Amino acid sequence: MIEGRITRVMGPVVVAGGLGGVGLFDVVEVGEARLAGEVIKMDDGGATIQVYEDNTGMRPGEIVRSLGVPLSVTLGPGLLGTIYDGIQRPLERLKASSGSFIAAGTKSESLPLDSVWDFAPAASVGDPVGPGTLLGVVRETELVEHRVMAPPGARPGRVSRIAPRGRYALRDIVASSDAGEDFRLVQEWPVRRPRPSRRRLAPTEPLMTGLRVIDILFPISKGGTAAIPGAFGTGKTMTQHALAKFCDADIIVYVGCGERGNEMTEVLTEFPHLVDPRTGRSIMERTVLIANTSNMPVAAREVSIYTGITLAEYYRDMGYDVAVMADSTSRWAEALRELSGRLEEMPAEEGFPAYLPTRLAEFYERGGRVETLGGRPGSISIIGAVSPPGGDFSEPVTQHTKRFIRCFWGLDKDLAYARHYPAISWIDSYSEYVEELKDWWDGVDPAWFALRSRAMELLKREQRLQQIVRLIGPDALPDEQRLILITADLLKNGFLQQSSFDEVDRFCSPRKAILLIRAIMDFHTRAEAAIKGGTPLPRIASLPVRERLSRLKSEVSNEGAEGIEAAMREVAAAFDAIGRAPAAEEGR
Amino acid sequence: MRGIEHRGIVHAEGPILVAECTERAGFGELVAVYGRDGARRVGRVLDSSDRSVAIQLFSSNAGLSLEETRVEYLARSLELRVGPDLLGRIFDGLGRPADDYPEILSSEFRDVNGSPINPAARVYPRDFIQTGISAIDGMNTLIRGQKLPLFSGNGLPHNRIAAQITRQARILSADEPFAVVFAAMGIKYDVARFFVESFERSGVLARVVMFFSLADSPSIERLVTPRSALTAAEYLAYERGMHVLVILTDMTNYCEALREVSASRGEVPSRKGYPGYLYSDLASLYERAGRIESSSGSITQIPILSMPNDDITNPIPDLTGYITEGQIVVDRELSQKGVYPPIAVMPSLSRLMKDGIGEGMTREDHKDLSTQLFASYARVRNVRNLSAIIGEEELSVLDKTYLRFGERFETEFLAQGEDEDRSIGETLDIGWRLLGALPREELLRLSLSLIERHLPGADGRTGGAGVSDGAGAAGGATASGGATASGGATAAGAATASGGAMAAGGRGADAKGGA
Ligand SMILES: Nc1ncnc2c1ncn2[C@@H]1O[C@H](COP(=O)(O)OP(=O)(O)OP(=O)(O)O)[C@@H](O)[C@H]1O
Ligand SMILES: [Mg+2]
């Protein structure tokens, strides 16, 4: 072991002397209060340290040791159903040993290793052995299957010995091979080193999110990423947290990164009554938390992010698809901006270093679909909140977050304070996935490509003639430009617009989705026809159809199509019987 | 080291000083400084290395010579003492008795910086308090444990709401201790001389704790006027199970303050010279609101915080707004239109109303009710906007009903008296009534079945007569009647007879005069 002693304290960045034998980004333990920190530069001047805990009262003079390894995270059972701080310490346990507060120096295992788990072979003895060897697995919890893999950086041999079925704990071996290795339930890795994989795969298939804006409009694929931009109150939070409770991934990693700690709580309280729509299980069983909430240490909040990453990398390599909700990555961001403040490095973009970009780029690129070590596809998708100064998109943090991110969420503020949520824009946002996801969707419902062309275009020209209507009114329109503003309010109320609070509409399935937007794009077409054949546009306005369309998404549940089929068949009904009429008194 | 000195200094700019170190000297700690005077200045501790430590000042730096003075490491952190003499009292911003009596009897200290709350131990607020104000109640609702700031401009009346929250609030089943707290930074006298009336006038003058830093104080001193605030708070709260109601005032003189030391001290600034770290800063005052598992206490903050010139982009109500939960929004021109409490509802909220509210705790139409005034009030606006381009006789009929739904929303749920209370029931009431002016087809956020039970009136005109325009009709009874006792405004016995005016705690709870 190393010990130098601190020659400098500047907040939660300490520079040392004596330490020249440790390697950047080892683990230090930091003056006599034993704090974590971890080397993030080296020079003539000594070793610059970052500190993960509250620092106030240390001194210059104090000790400082290396514990030779970098920052890492212990991966094993037991992560799901926890909730962890930024270096991941379980913040459970860190309550019962240190109070309602936290306490800097509190030390607790990521994992009780006491711990013990029912293991299932999955290999024999004679078997190949090498990274990501699929080894046996353990019921982690009731919705998920943990499988226990050789970490990814096993020599090549043959297992030449494997533990059978029973219970371990997490530092048994359970497995060995002839390369001369020993494999346990736990394994180690460092968080800014990305797993290894063989290949990346092309994102084909969609996160299904139960939001209908995204999943129709602007869909994310599984190994996705994206981005949700937006002022304060615009619903970044709301937006990530309804994902984590309804999208299809396998495992959710939510790391909550300099925001609120009632947040924190709110998903602590609510998931685990939360059944998952698919599975009937609580949503919990598959949701690791990561919290470091924008009151404790920045420097921790840093590094959060890639703690949050390294255990969905763990998951993925299992061949999972994991999604990556980290809100807000513009607070990560200032983080970066105060520790490189403090090392009196020269900023570039208001204050951020000129490093941001690099740091967003290698971050995004741990998302992706992937064929594992061990073989098996997996997927991370990731979904980044971005909290943009004044809701100004034009700052660094949006901007160079969109050079890496394929799908853009962009939050509008008008849309919030009208209270139509999620306020997703569909102005501002896109996702490049579409011509990807088009085969996937082939096999579901072919009809969603030319739908959702559909309903764009029409909601494009909607916001160009409201241009106009904020100058002259709606009724100086003709009338097939006044179906227009008719038609999109449908799709804001019947089919944007979805409230998380509403216990029918909150989560939808894709197949209600489809139905939803093809029957306010059928009200559209005849409507048109109609309109053509002469009919004024006032008696379509007022076809009692029209509130039937924009209820059905809170009336009809998610197995429930034919709700919407019988709307569907009320508006050609309709229809026909404004086409049976006798044409309406002359003019209008 | 403890308790020793050090003469000279090497460098004095602004609140910083930098002095050679013999000791070495711990990140964050206390110091006292002595000047020619032998006046005592407290600091703290910014940077330590072996060779010299830089000092950040709490009170002016005049008369300081580079020789003559004296730096005292006191090898803790700037604390406060507390105990339940806390209420009544009134101190500085440094938490010294600032109303000629001593210091309070206790011999227990508290950290005056607290320590995060551990996420996992918190108890996620959810109990309705009702402050009377139906742009509060009905569309941004208070929550037990909430931060809800109030963003507002010079001149506008945001300390008038604030006395008037503090007044009214309960909570409405609750008959449980709670106490004020009260942080004065950089403002007027007078301003703080309106809170201590109000306070006085309702009888709760004894269960409130001031820290005063006020506009002719140095600006440092109110970076920790609501440290100390904050710390007399968590004491009242987690230690001795209050309820309580922090009021910090205003945010945007302590934000000020943040800015000039950090300027002096050279730092590469972010937006507006602020320092890249204000989010954070804040976040470790505004994050010391909330519940947790270990006590029945709370504390609910409503900081204000001018917005300079009215700009919620400025990066002080920006920041504010990405930390707290939500903020009530004072708009001058509802102001200028007379309009009081001016509080302009669209870029209001309030993030922890979804589970306050509803069935149970204030009634079952209240969301939909809410989220359906939002978006009509939200076609007003564009009405006016189209109205004032074309001219008022030009709208449709449709548009022409929304102008008029908007001016009664304004004048009728907004607009209210300053000592009117009104209950949850008479706030959502008046909310059904002017919804009965709109079309029945444009209500879409109210299901049918609401529609069937609250809406009034099946051809969707009632309501018109008959309304209370505003002023202070049902307020009698629950306002200003506070008899109070004291003469001395800040003497620590105030017994009050108030009946309903209180904060954040218990209906009639608390009459028995503190300390
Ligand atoms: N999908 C939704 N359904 C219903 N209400 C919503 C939805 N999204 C947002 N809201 C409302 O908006 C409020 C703010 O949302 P949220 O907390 O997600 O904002 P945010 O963008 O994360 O803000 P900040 O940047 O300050 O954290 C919520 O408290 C809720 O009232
Ligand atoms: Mg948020």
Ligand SMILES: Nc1ncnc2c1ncn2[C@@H]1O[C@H](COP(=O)(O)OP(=O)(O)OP(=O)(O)O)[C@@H](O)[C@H]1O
Second form
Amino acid sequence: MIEGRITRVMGPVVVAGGLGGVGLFDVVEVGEARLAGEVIKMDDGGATIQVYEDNTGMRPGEIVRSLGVPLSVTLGPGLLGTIYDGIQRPLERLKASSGSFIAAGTKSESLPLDSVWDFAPAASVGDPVGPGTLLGVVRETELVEHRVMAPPGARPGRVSRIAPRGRYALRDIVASSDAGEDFRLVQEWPVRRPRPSRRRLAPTEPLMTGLRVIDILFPISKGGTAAIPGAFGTGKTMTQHALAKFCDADIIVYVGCGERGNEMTEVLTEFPHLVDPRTGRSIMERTVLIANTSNMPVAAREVSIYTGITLAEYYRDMGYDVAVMADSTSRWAEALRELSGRLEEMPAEEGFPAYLPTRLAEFYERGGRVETLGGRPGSISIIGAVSPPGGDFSEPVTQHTKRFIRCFWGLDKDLAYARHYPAISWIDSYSEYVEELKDWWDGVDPAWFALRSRAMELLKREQRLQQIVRLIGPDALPDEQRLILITADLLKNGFLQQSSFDEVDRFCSPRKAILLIRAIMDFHTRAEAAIKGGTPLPRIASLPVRERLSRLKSEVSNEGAEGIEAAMREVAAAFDAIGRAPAAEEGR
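Write the structure block of the form predicted alone for the protein whose form predicted together with the ligand appears above.
No partners, no molecules, just the chain.
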């Protein structure tokens, strides 16, 4: 073990001498309290270290010990349902042992190494073994089968020993190879190094979120990347909560990076009581939470993102679809800015370090859909919240993020203040996955692309007409343009808006979403034809079926799609009656 001494203290950054031979990003124990730290810079004057714990009172001259390994996370059964901090310390176990406040230098095993698991072998003696080979399975939760794999660095060979079915501790050897390697239920992986895969796969399947504005208008694929930027109070965190609850990913990794303590408290207290709508079981059985609030050390905030994505890669390698919620990458970027300032680096835009775009790219590029080393398809979808000051989307973090993501769900404060949830702007948002997901949606309804395009066109035309309305009022518009305002209002209130407190509508299936938008666009088509046939707009606007369309989302369940089809028949009957009325008047 290499030892040195602190020569300089600059908040969470310290400089130590006498550490010759220490590697970049090696883990060190700093000071008498043995605080966790990481070497981030080496020069002739010594090693620069960022400390992941509160180092108040630290003085020059205190000892620094190198552990000789990079910062790594422990991977194995038991991760799901656990709440960690940024450096993978289990917060619930720390609270049980040391109370509500974590004392400096407090340590705990990331996974309880004495816990035992039911192991079932999936390989036999003589089978080939190499990186990613499936050796056995463990039932981690009722929802998730944990697949025990040979780690990425395993040497090729053949299985020389495989443990029989039984209960084993994490450190027990469950398989061996003739290449001289032993395999356990647990393994380590450096957080800053992406786990390898065989090749990238095309993003051809959507990540269904249950939010119609996303699934229909701005879809994201499994393995896709998205950003949710918005000003304070526009609902970034609530939108991510809804995505974590209802998206159809197999595993959820929720990273609370630098958020306020009350927001993370809501997540930590609410998630254990949530029921997975697909299985009826607790959502924590497929979720890992990483809590790193704004009052925690800034260096741990910087590394929490890497901890989360590494856990996601581990489950992706098992063949699962994983969704990572990062809330928020702006707080992470602010941590980079503070550490960069402590290191006296030359600042770039708004004081952020010049390498901010590189770090953002490294993070988002760890997402994607891949063929794993074991030959299984798996994916990581990354959804990062961005908190631009004052809602200014031109600030550096938002602008650089847009370079590396393909879905942009911009939140609009006017919609948020009007209680329109989710407050995703249909004008500012976009998705680059539409063409790649078209074949999948064609299997649900071949009219998806046409319905989506027509609805987007109506919403954009309505925005332009609103500028005229504010000047001269709606009555000055011709009936065809006033109809656009009516249909856009139906789209906004009857389709795009969803209440997270509505037991029926908080989650929407693809079939129900398609039928809802089809019903509204069918109303618009028939109304256009009626206006051209001489029917005045007030008569159309007063039809009871118009109000029925706006209430359908809360009246019809995901399984009761026939209710929407019945409403569409009511629309057809109402317009048929309008068409017959003028003919009857002419006959008289």
